[in-house]
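In structure tokens, one chain follows: the form predicted on its own.
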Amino acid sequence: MKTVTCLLVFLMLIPKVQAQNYEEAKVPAYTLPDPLLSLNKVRIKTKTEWETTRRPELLRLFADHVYGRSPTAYSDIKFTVTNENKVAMEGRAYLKEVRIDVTQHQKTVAIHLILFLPNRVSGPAPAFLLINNRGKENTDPTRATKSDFWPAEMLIDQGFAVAAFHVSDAAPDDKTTFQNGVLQLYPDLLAADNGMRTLGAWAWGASRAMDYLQQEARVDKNKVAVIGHSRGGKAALWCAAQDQRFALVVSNCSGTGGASLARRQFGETVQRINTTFPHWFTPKYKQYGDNEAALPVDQHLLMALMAPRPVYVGTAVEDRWADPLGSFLALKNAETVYALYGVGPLPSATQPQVNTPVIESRLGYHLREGVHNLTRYDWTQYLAFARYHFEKH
């Protein structure tokens, strides 16, 4: 009986401890990195300054203390369409499922690739890459299972190609048994304290799924959106950061190691995202747990690795959990590489209104009613963002 209660009052504890973290009082002080200022401590003036200096010191900072190593290399690729419909949502679009398998050190991985073309388009179509966190089912290729985390019909309606890829394939989302994908093929990576972990991986499996995409005729390869929510979401943001075939980012409500500044300790901090998920990161990112202020790197440097590139962040009311604010104000900060580039900073200086999206800027953003996910308001929002980039190039 003893022990019931215990865990009662420890359970009516834990609503406190959070609700702690959503106080912006609490906020403590804290200074960005700077863009523009190298690790010599030389002012970045120009684009080619940010290309050949700082731009690739980021990328190692970020491999190196958040997301791990990825990959270089691979002994083989090689692409098998497993099933096809020519004819399918009515005729509509034309599904092609895609078995994607890599080969290194004589072990392969196979990372299945779902993808709808549309057929009322003439030419190569603009596409949406999934990074799907959630059950396979909500990206189901015989659309006897519809979800709004994947609206597929709908972006196929609208012109665009749409293809996902399940986490599971690249690497199972458990603390466990996380090794059990890609991994298998770069040992070296998993016993090293700065290798690539879960997330890393599903950004890894992201591009390689961007190799099969860039050679499907009925895809505009300059034109590939990949798109992820929370989890996925952080790997989206990576991928795109290391990625630049990747024209267009989208992360949605992706908080901590995601679109939001780790030193806000805003919602989820550092130290309790990886006591959860211990898995998801490089080893190394776990000495900056209650330690935010000593990380080279935030977020709004990983935001700043996809200039010139259009992103966009998607947040929510309800999502404190994930700093909204934070997601903004990384996206603010990453400004000054932007202009390098002659880019006009976001048309809002402070956090805008809920159901206010920004569309028409390189930086987009929007804070949307509800709670932590990826709705049909969002893909509205994020669809519209592309088409505006897209059709001005």
Given for the second form:
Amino acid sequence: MKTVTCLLVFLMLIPKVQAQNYEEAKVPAYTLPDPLLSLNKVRIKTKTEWETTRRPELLRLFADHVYGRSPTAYSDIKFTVTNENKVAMEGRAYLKEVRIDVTQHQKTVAIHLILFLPNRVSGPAPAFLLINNRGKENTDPTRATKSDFWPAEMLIDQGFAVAAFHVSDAAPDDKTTFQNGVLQLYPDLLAADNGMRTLGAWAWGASRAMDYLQQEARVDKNKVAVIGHSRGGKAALWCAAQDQRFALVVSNCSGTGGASLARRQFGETVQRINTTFPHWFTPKYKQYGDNEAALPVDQHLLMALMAPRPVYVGTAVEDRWADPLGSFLALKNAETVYALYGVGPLPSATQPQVNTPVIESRLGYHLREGVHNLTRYDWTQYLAFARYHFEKH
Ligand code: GTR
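For comparison with the form predicted on its own, please write out the form predicted in complex with beta-D-galactopyranuronic acid (GTR).
In what comes next, the whole complex appears, and the chain from above leads the way.
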């Protein structure tokens, strides 16, 4: 009887294992769209041509086919400090909790920003903004709970300001209630086949947090990084692609719809992500399930939209679902756009070895040991990366 049960469980698992596609040999042959060839087949040769032609074209393509169009305006934005503590973290930090009220069409949504400023830094400090897709306890302003997902003390001790907001403020991460955030202000986008959904809303939320950080005297507005893990890492990339006020972006274990190439169909596929999370992407993206070759973009072009700013992609060996190699290849295939700015390539032709971070390159990458998570190891590399590049390399 026992043997029969084992056999049944095994047989039930077979389709799952196959569906996961973790075999490099099964990656289909694919051709990536050329970053430097515009839709009407004009070759982009200079950064001016990139900035005036191809960059806007790609932003439109990503909006229309992947993430959905973002709002272009709001009628009012208001910042209210709801709590502060000048001697947080045993005096090492100044805590500010800020409610960001955004109004449009007589409706208002609130984004709650948690911000710690390093007290030992006398001038404006560089900052990291986390798009928090996990529990709110991970960004506890009281610091009664501490989490490696957002090791705020570590950043403060290195002279960084550290900020976070929770994705649910911008859009609940739920297929039936996602519209009860910022999309309430933009019914036209909710109705549109190419309007934003949750990832777009989270990216928009990060930009509203940036609106506040821009006028916070103790933050260096030219040195603000946006970071996210997994679904938050997808949103961080889309945010920084659109909002060039972010000087640096970190995408941790973001996988499909984030840092990894859709055309590889390795791990999570477009079909699968749209089935499990139908509320993340614009409705049009569903057309590309099992039809990745028809996508006018792939994720290397999202990386290219960061140029010439530093972008770092963190991956993990056991996180095959998010395709660590496909993420490396996306970075690699953005190099030609960085070259337009005279920025050198990622100094490794092949995927770097485990636990060998590439920091001294505007295209940063690591493959660490372990599972799908945002860890202290990851943050250590991201801080080193930000320090290196913010100190003008
Ligand atoms: C996974 C999902 C991914 C990823 C992740 C997360 O289950 O398949 O696309 O974003 O969740 O956010 O943790």
